[in-house]
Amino acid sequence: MFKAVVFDAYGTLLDVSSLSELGNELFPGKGVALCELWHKKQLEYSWLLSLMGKYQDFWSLTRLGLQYAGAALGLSIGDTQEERLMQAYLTLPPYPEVRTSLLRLSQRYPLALLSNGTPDMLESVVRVNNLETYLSHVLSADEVGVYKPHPKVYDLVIQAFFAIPGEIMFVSSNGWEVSGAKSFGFSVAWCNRAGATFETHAPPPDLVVENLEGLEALLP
């Protein structure tokens, strides 16, 4: 038995790809490309800052990633359009099975969220989607001023649950984060929603599932 099951937020519980719908509304035919490049640059900026020993909060990086994506795709994103897209990040919907799976899992384990998102960003999506009932902790990389997969971020979980790494089951849809969490010592479940290829530079995850229903079935 684990002391807690801890989830990444964006792409694991929350459907970032849903932003492409608004992107298509604002820029017909460009929504998917905008969403994908936006998310890619947002993450790249977090890694670059961490490597350089610098920090800007994730809300700032989200805006900078959007501005880069718009410029790279030749889109004229005005202030109003930019704000609509940014505000949509605060109300991202969960994947279809998330609420019911979290409900059932919360009856077996303490659950938590660990994300690069700022406390305000996380508070918003948790509140909008009524997830607070299931989560005992909502932990943000903003508390330590560095981004995942830096060990300081994962150590927030250890402090919150007075645990050792092997007592935590960490769940992420991101291959790069599976590597980071596994390197830290967590037991790790890869929620491979996209059917992606696993990263070859790191040990494999302990579990591989397509969604949270698969995770429910495999946890003790």
Given for the second form:
Protein chains: 2
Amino acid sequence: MFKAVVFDAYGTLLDVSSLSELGNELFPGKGVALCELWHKKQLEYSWLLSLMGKYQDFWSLTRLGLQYAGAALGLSIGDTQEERLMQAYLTLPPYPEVRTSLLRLSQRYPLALLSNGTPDMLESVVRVNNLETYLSHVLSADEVGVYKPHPKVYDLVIQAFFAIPGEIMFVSSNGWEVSGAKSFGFSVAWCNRAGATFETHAPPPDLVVENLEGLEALLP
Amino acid sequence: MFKAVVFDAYGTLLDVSSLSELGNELFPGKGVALCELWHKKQLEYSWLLSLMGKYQDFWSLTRLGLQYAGAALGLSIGDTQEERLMQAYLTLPPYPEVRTSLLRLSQRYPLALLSNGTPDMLESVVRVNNLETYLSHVLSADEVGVYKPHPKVYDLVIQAFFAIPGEIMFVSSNGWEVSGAKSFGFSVAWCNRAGATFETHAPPPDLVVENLEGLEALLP
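Having seen the form predicted on its own, the form predicted together with a further copy of the same chain:
All chains and molecules follow, beginning with the one already shown.
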């Protein structure tokens, strides 16, 4: 039995690929490339700034990533367009099974969210998608001023649940984070929605599932 | 005037794109994709493990990156093929202008190398390319057990030259490292060989040049 099941947000519960549709509406045919590079840079900046010992909050990094992606792809993203893309981050929809799976899982375990997103960003997506009732904690890396996979971020879960790492089942769709969480000592489920390749730099996850319904079936 | 000019190795002095030719020989038509993903993962792992507070040396990360890239692209890389690709890392050629530019620059400044590569990896490429005589120091992140852009790595230069950061001209072709070195306080030249987009997460470099000949012309 686990003391809690803790989820990553972006890409795990929330469908970031939905941004590509708005990207395509604003820049026909470029939505996928724009959003892939946007996400890649947002993530790289979170790692690099953490290593540099600097901190800018995730809302700022999201904007910087978008500006880089626009420049690299030669798109003139005007202020209004930038704002529409940024605001879309605050209303990202969940993947199809997420709400019903969280409902059922919340009857078996305390559930929580642990994300790089700022408290404001997380408050918004949780509220918009009516996820409040399922989550006992919404934890943000912003509280410690460094990003995943730094152990300080995962330690927020330990403090929230008075647990030792192995008592937490941590769930992420991002291979790099699965490695980070496993290295921290969590029990880890990789919700491998995209059928991605196993990372080679850390021990493999304890469970691999396609979506949260698969997770429900495998948890004790 | 600067106390020293310090160069990154891979991609700055050494032409990693040359690996694609061997990649294509072993896996026709796949060399570029293989080497791009190989390099991407090698780099990601250096950042991620540093953030996780773990360390594996750069020779190991180079192998892990190659294994990931092979798996992700569905290539069966046999032991002999893996070894050939790995060994090629030890004999990477310099870009065309590097030897003559280093010769001339070494008559104006002390020069050094600062790289993520292990001492063995660096010793090999320096020797194979006859660069010893131009370099007063060959510094490896391995000495501090963490990777660029962590300040501990850049601090190796400070210790080697008894300098303050602004007295060092640091030269890299990698945008992410230019940001890291600038954030550390070095004077920085971006040898932007590929015409890449400016990163947005840190102050811009002091100089931008296309190759080392451009750098020669702009240094005081």
